[in-house]
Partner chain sequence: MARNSCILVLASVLLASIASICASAAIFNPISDAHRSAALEFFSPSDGSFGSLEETYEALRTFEVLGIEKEPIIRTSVCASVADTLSSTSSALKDLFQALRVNRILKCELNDKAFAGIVTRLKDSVNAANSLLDFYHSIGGLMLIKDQTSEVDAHLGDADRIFRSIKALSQSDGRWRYSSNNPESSTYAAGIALETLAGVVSLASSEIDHSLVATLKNDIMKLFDGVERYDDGACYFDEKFVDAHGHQDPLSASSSVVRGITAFATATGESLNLPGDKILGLAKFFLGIEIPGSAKDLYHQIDALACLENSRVSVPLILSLPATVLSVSRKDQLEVRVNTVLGFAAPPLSVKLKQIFSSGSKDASVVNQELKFDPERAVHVLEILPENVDVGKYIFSFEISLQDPEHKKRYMTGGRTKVPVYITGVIEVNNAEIAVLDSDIGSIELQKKLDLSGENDVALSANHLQKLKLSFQLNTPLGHTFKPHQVFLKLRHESGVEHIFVVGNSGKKFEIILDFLGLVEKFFYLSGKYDIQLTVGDSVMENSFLRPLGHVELDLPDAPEKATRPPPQPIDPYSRYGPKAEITHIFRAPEKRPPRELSLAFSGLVLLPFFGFLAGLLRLRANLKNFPRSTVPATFAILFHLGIASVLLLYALFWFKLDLFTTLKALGFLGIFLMFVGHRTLSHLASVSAKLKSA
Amino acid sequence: MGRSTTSKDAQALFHSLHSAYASTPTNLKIIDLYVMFAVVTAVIQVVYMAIVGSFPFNSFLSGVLSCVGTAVLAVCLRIQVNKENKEFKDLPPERAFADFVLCNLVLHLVIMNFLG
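Put the chain from that sequence into structure form on its own, the form predicted in complex with its partner chain.
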């Protein structure tokens, strides 16, 4: 009994979450998808390392950090682009995107240097 209510509650929670998310603007959804893509790629690399070992360690680090860094930058972009965030109301999304591109280029310069 209790168990079915819990699952029903959970279902209801998920449903409400899903319907709430559906109203999210498409551009934010794209960013979310991009974050998911980056995080999953990072997870795959970590799994690989767990299976075969950490050699060459710097390559592993740069691969994972590239993904994680990209994800973090994308999250930052999302924060800045989101209209709900009053803090960044005056910041045009184009400016935010320009920051995102610049940061990514700098990040990947470091990553490439570290790749070995």
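Next block, the form predicted alone, ref. the form predicted in complex with its partner chain:
Below: the lone chain, stripped of partners and molecules.
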């Protein structure tokens, strides 16, 4: 009896999440895919390091921090571009994207400096 209820609850949860996400604007879905790509790339790098080793540890650290930092900046972009967010209603999307690009530039300059 407990498994049936749990299964129905899980199905109801997935159905409600799917129906809510279906109404999400396309530009936010694209940002979500970018975030997912950055996180998956970081996970692949960690798995590769676990299998092969981390001989140039600075390179491994730079790659993972680049992916994680880019994902965090993309989440910040998503928050600022979202029309339902009342906190950034006066911020134009172009300004948010310019901030995203500038912060990514600074992030990757720091990462390149860390590589040596």
